[in-house]
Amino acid sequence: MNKNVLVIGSGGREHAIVYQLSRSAQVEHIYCAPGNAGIAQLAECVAIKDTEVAQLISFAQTHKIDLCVVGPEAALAAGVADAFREAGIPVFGHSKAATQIEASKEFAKELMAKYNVPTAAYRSFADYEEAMQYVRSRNTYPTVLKYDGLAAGKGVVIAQDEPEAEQALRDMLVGEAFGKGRVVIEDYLEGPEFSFMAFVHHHKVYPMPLSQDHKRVFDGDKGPNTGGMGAYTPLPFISKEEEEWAQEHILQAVADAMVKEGKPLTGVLYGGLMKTKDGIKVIEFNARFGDPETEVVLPLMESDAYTVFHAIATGEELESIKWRNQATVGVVMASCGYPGAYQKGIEITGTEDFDGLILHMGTAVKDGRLVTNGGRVLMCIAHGTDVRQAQEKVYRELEKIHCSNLFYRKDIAHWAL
């Protein structure tokens, strides 16, 4: 069918998107801007950053791009999708206005309050003294503090006591650790978290399989939060009835609300949800595929990826999206020191011996050798008839990959077993 596709981004999520598109009989050529060493095996990588809007448009026009798929939130927040729509190029990705569902925690909270979508009670502040006064008056711990803006998954602190809350508020509001902005202070909810992603075009919502990622850096969910150390699907602790309820009362409700607000969604709506004793509630929304959840969910899609992405981009009718009935476990190999400082350029060997799917998150090729080039480096994935089988396989295969500066959690999917 000779279609040319441009994927924007450079991580594991984008590798998963490129991998899926490469399996479509309709796609002749895939470009990825800027891409990475793994993506380069399936697509032509282009040295344009994901927020360089004018250059991306110019490239797409020159190379007769039939579809653009935007991966990262920063690109969406920079208005990449708006620019492509203006240029008349079909684009899978929300407008800058719709990306507020992720880019502003306060916007998302106000939307949920207005449309009765279940979430934790909250207040928001721009002033450090006022915020601290509110925290002291509540004197309830743990308490959740969220920077009201994009912070690459690191702008949330669950304070266990007043000194920790004070430090976090000082960092965010006085030190402007993530830039100038507000802070949302909300009630702490308890229960297992999970990710519910859906393809959305305006009122149309097509759910993906549920997944769960592991944010903490060490086994047993210990240590600081990261961008995600692994993920798996399906989830045994969420019933079919609960899933259907969440689809109707959360994802569909928010899709409908965004249309009413004049900010319709055209891409992925990611619900970071929690199963509490009072039912399922929203922790956060993202305006794009979750990372690393995408890497375990997207390879299960049986439907043609180009057809799905193009239909969401243009509003064409999709009968349904078919998914393989399999379990998937993916483990992130990260650079030693992550999520703090880490070295780059360390050689990785053995990836060609891995029996499964490897998606690159932060790699490069140097003098013909594969080397580390980020905090999270590889996402190693195995499938099975159930989660235990997939988990056993991925850990067995991981032993074949060697690098002196990589580590990984040994208990991904422990919630499911």
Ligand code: AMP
Second form
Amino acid sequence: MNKNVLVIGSGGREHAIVYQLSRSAQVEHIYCAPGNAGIAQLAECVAIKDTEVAQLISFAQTHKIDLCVVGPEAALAAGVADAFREAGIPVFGHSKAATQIEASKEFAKELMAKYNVPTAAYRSFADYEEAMQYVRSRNTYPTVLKYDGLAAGKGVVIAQDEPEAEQALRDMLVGEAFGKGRVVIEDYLEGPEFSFMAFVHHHKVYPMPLSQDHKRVFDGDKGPNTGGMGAYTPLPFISKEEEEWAQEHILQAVADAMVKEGKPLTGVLYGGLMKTKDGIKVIEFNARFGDPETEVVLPLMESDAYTVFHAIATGEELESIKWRNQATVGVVMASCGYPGAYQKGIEITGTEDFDGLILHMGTAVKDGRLVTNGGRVLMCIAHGTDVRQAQEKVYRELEKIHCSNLFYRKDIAHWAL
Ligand code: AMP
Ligand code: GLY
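Structure of the form predicted in complex with this ligand, please, following the form predicted alone?
Now the full complex is given, and it begins with the chain already shown.
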């Protein structure tokens, strides 16, 4: 009881974490650094950026924080979790070394090769000429080119022909756009993609319900990639056997491998997986909760969130995590123009009439009114006994929200129906 929690981050994912912690009887006070307008309804927002390590530690010490939960990968990659652990404050989030599973594509690929985790065959290069020579010698398209580092989701190019591959490799290895680095070139895989997240403390792996993101901006999966336009759970196209197989051969295998490599996980392992004709394979790993998948998955957690996050942070005994057996569909309302340029500061009304859960991704309050403050603005969520019912409800309720500069996809969860 009377626990103080600090959540680090400012998006819909952190709103979901704060929302879930706010339902725990053990939690007295939640702080969020830096938070957003939606989070501010449940937590006290603190004006510290997610990578300002020294300020975060000093805040936690003066406010007697019992548990810190780190959301964004940038904060993990900046060593926020290491600093909390050194200061003796329980922290949910991987060390900087373990965050390599997301931050370095090459590290992740080498780990999977070493421990027989299924993924696309690959080679990695630092030199543009050598990379181009390899692409020419393979002469197979599409071919997948991945910049080796955190590139905010922009580091992957699926080249359809040689000129496209050449341009992408120039950008990644010769130009200034990414900084000097390496490129992983891998085989192109086909099949439906889905997200499998788990809470992990060292060898212990607790799976979350499967979910699916919608990365393209327009209906029918058209247009450029985004951070995700909506998500839903559960997935009808993955059987229980396939799920168990992926848990054992992918998530558990990687958790064990990371311990062996001296980089144990203490947070979320996110598998971006694909069901190919040759079985389930890994497209990527993230070292954090997925966004917007977390917004549909986490509200289904029945177990006490403080107990779960604290046990993952410290390794204390946790029997299992219980989940409500319900379908959830979440639709992102994004600013017109996103993922390109967009305006901010446009008023949003009607959110209080929405029957369901609204998690804020990019909002602010200006003169007492809720306004847009990002590309992805709101994640609107409804539950149902099945995906269709949840989908019908969320789209019905969305009509109550008004803003002259927001749009949303009309077909979230279409893969399930
Ligand atoms: P990543 O950042 O690695 O998740 O890649 C972004 C997106 O590119 C993925 O969600 C896939 O849609 C696509 N992609 C990545 N790797 C491959 C691959 N080997 N084959 C096919 N598509 C891929
Ligand atoms: N929804 C994809 C991600 O969080 O990376």
